[in-house]
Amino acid sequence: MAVEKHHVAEHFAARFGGSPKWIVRSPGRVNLIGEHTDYNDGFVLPLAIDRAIWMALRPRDDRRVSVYSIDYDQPGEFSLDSLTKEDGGWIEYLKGTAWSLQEAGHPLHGFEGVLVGDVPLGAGLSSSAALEMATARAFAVVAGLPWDPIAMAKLGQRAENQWIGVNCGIMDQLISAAGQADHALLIDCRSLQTETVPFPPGVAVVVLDTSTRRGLVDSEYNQRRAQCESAAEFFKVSALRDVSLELFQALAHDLDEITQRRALHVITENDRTLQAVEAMRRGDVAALGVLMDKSHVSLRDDYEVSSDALNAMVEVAAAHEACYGARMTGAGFGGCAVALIHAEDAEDFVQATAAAYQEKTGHTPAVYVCRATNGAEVVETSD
């Protein structure tokens, strides 16, 4: 963490002269369990990870925002008085967040800043939500706005939905805004109530990047949402969150086979997520691992959002004796898997799993041993 903080401050000084007034950090996330449940008003259990977007910044005396991205080696600039959508890449996330905050009535002020991140792009670790929440945190500290994680997450989601044009649920922004060190966060995606869930001692979370990226994800994602909405309409409920397994089993025979399977995944995944919370609270890591394994099977077979690479990664991870459980995580069709392992064996697990995956697929993976960190925060202030 000290390295990134120093890095972004140095670049700020080189670009703008002098020191930044603030440094903010906003994490990526990995979802432990509860996949494709968020847009069904269900439950998810993510954690904020120690890979993040960092921004060093200081206020300007006008209404312009001028930011340089180290990762893209590119400046971006816009006026808070004339926000217009363009095909501007990364800067659109800042503009969209500014638009959303101003639409909600927040008075914003201009700033200049430098951005850097180590959240892998397109891997399903929510680099976009991390950027939105870093931007929201920056605007909040410059304007002296109170930091309300749920309200800010909603505004970040609105930016993603309406400015960027990605129809995401609330999970990514909320965990990036509200994460807590050493805890997962149970999110009720209907009420947005959150509950911190402590990690049992001696376990580590490992993110396993398949080095494949998500093809077809937008069209397939929208198709899955439509199938879930169709199933909810069939059961005469507002969302699949309200369908018990008993009700499903009693009536599902009148649904077409594909919609049946989509609904079955969501209903059982919500149950698995709540069971996972109970397992974590009683320190039953083995039970948690079994639930993760079952989640992957359901995502692979019923929801059909896995891929050959993800399946291979989960298989080699699960074969290691240190692994309690493993599953694909994120939207699917590529990206990452997540494994829960015995922490003392992390080094051997990383080496063995990476080698086995590469031998099986020919892809070179990236493997990150992660810990749960705080959500978006101001990590340094200079007076």
The other form holds:
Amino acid sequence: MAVEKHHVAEHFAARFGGSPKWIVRSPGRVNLIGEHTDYNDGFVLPLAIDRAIWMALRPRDDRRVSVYSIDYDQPGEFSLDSLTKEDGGWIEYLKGTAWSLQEAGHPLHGFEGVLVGDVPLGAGLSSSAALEMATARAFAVVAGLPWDPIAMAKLGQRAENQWIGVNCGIMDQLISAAGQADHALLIDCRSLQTETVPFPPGVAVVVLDTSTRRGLVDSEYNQRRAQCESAAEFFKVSALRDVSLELFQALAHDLDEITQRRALHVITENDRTLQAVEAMRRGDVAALGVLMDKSHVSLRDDYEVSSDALNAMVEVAAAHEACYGARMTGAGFGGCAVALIHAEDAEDFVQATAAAYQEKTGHTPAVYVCRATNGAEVVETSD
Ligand code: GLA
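Alright, leaving the form predicted on its own aside, put up the form predicted together with ligand GLA.
All chains and molecules follow, beginning with the one already shown.
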């Protein structure tokens, strides 16, 4: 169910009485191409999607933050003067973001609010980054801080790394903070420069949730990062971004076989991402689709972060004639795939792919067309 902004306002009125002063919205994301490249200083091409976290809020006179999560049917509260890490679930994302903003010297104010979202959890659509950026957007509007998407994304990433303890790159927070409606965003994860890339006419982006979730993601993720770092050390560069295919081919035989494959994925994926941007700009949807297909093969065989369910989903999606390209998206091991399709046939694609996947795996998927939306924003203000 798509969450509408009046729902949060209604929930706010029921819980706190009166109207919220602001409503903020912060989206999840799907990554078109450029996977496991962000922490290698590389390139990514995500879009912010029309699945988001919404927060309706009003300032308080004190330094407490009191938020009710509709999805968990649970209150959460903390003081900005005594932030301590606990095993508190969703509220830790708010605390961590508050901590990170204060560490950066931003003066914060307390607020009360309600929180609701329709970004599926653990699906690889960045529900945690959406929550961090919703929180940052809320603190910014309450305290009158300027909204600098890059700076805020870095603070959200810091919260995720140091408060939550997940060693993610910058992609998810940055696209949630800086997304642009109807566009994908090319992010250079070294300089953090972004470039909007419009979708060619007549294509639709489809999210294909395998409805499988895997527990081991964090340890596998950290292991891949470590392998990339050791490969960068071997090539004597600061990050794999700096290794060309030529350099790789000249020297890689001295690397162990697994590290070779990990590095090869990152090097070729960076190249595919830049090629994908060019293909989009010249409206060459077929070329873009081929790059997405190749990305999946590389993630499956060289980087080894796919899963049987993801492979099955990508296979059934690619077999449909409306499909230009399909691949797993996000960290992997479960969660979602993404497909680029001929928009006119979207309905048939969605139904046929969902049925074929269910038939093949026994899992009931969630398959839907998504729209590229703006990043975190204040959608309503009242006096
Ligand atoms: C997760 C991380 C991102 C990125 C992707 C893989 O979503 O949070 O920083 O590394 O995996 O591309």
